[in-house]
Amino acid sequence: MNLIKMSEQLNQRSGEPQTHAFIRKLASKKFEELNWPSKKMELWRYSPTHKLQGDYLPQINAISEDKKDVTTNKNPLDFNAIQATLRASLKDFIDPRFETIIIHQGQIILSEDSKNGLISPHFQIISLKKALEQGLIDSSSFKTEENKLEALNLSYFEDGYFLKINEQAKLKKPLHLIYLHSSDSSSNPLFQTRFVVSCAKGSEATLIETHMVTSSLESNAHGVSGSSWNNSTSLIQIEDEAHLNFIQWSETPASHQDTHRTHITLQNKSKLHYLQGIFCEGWKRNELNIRTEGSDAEMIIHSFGFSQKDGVIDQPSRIEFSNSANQCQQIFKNLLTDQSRAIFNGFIKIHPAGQKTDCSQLHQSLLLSSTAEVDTKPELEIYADDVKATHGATVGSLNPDELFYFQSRGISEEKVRSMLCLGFLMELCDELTVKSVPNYLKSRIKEFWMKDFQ
């Protein structure tokens, strides 16, 4: 299996800038050299590496025997079409409370004189190819940090975006950017996509990030025929006072594989609120690392997740204080049945620079099937020695008591175990303080539960 084989192609594209064909060819040297994720390196251990190893054809615009570029659609783009089309499709994921910005296959479907992007008087979302080429972004955007897979991603470096919030700016309403890919191709395709965002200082905003498959276009069936794969990167950079909350929702479909990695970077006096919600068949794996590179910064990092049949929510996680006086609550919750797993790796370096620091970490299973399984190793590594750092982790099931509690006032049994099933899973979505937000959240936990669960 040669995944790279094909990048080379978006190089001899006419018109290519030079700057994305060295980005991409250093990767792919990186890639090379590299070795592929394996149960022998420790933060693949529990994983099912082996999902990977199909015959895996990424996505992208192929070149025509002229040389002319060709798009991977057969047709050009009708975007009034498209955008009713998949507003149709997504109907459950729009909520009129939120500006909804659809990506599909690399474009921002909302009209023709926005496909290249969206400016408004307090952000602006760009393609990476225009944020390069205006100097918004540098190389610091595109490395590979010694990983396989990131490697990967920029050996097709081609479809991004990077949003910027304004200095100061106060974003009433949330920002909510839906990925969709899809594929008409019976092989099986691997979609790749990387987003780049600058919180710029004083900025105040609230950003849902929501990936997805389809079949085709027209398809509102989720998952692809055969097998799929999305391997993507977010990076997130939060300057001085600035507040973000960043959701991350992910409903993953049996037979699809969710390799995506989030690097956040928080500078003096800012605040991150970071919310990822998983929902999965398949297989879901979220590299979360986040640094302190400023003090008095201030991150509640929640998590919650729910999975059925076999599939695998993976979670490996580091946060590194690298200056003082920095706060940090960490606490991941999964809701397991079935033949499901979870898998939690969190891990804590607090450098000798990091003195005041104040950290927690709890990793929560509730297991609802006796072939569910979790593995969880929390970590802490510790190098200043006027700090708070705690971390643990719990696996069991429904209480008993509680369920009696519930049955002796003459509710089900059936109606007990979803009721508290779904206050475990919700709770973590009440600490936000966005108004409208946690509703939006609740109710597609609440969908996704009465639809597989029930």
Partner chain sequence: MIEIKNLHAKIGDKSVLKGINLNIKAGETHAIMGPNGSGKSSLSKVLAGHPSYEVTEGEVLYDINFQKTDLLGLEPDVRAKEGVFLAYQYPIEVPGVSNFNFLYEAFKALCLHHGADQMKETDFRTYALEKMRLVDMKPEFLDRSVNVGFSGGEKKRNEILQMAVLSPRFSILDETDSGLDIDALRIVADGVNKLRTPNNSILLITHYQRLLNYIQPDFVHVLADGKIIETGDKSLALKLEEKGYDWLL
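Switching forms now, from the form predicted alone to the form predicted together with the partner chain, please provide the structure.
A lone chain is what you will see next.
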């Protein structure tokens, strides 16, 4: 049976509205047309593309009735019970200074299965499907691009959330979305979810996303067995004069993989402070795709990652400046050990209308073992003359002067190494201006480091 037919059947079965059916139909057509990523494609050259089909192809080819039952939620779930269990198992992640919302297997878990999601005077967060049904978003949030995995996501997306920050709303509390997948060792689940965030004019918000996989509902994120593939997309729109602090945190255990796409558009005088934190023993790919739709926007794009064992941190980044006087600072830092790898492709395009663009890009890697590897490539296309654009990449090991400085204060070499590595990872957190967030992130980094590295 071909995919298009199958997705039609899925739609009939789950009673999805016409819009969904239409989206899925278009996307599955695209999916059929496009080739699977391979080493021959520039943006996949160093990626472990062989992992994409393997165990998952049978699932893609035959998404079974069972799977759909879970996601279309025929038997109403006991949300209160799930919420309680999840909150208990995630207690380390839940910080009282944040408004925490849990998304489990693509579904928002609120106290009850509320029809309108969670609404406050400043924002609304609702299941993506419901948002579509209620006309809160239109199908433009579901555009199929020339991207096989995007098409895959659109064909089969289970759900996700839509978050709207209202016009002029200033969110005092950061919103923390804990995005959790449970995978047991017997199956190789493939998760497809989408997130849509819209920051309306003049709004200010801090959004933290934590992505992780657990073995079961009750267990903690560490030491997960089995394997899974999470193929998800975030779409973020920042309107005029809106300001978003967006923190994406992910933990990808060994033999799990996460192919994520983050699309961001910025309008006039908007601000984005993006911070990505990656802890990876599996394969974590984030395709960052940023476009300006106005002038005078300011962007800070920061990323820090730690990878060990066979972990791969895979970061194709693409930024397009189509308007004038936009600013962007990009810093990517990765700490690699064992035979882990970091792959970076930093594409920047300044269109003829992009006069007075000011952008910089820096990729720094710290290698703790001789078998760790970095593949980094900047790519600048500049079609405007009055611009500033710089890029650089460094690969090194710990600074011997820093090592000696700390050692000469009585701290053992081993401890100093660990402190300096943590410092390397934590440095970018300090740039966040919302006070509670750096502390939270640092304690997470520390915990992860202590548990899994030492």
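For clarity, a rigid core is taken as the largest C-alpha set superposing within 1.5 Å between two forms. Note that the structure is a prediction, hence the values are computed from the model and not measured. Residue numbers count along the first chain shown, from 1.
Chemist: Please say whether, between the two forms, the C-alpha of F406 moves by 2 Å or more once the core is aligned.
Modeler: It does shift by 2 Å or more.
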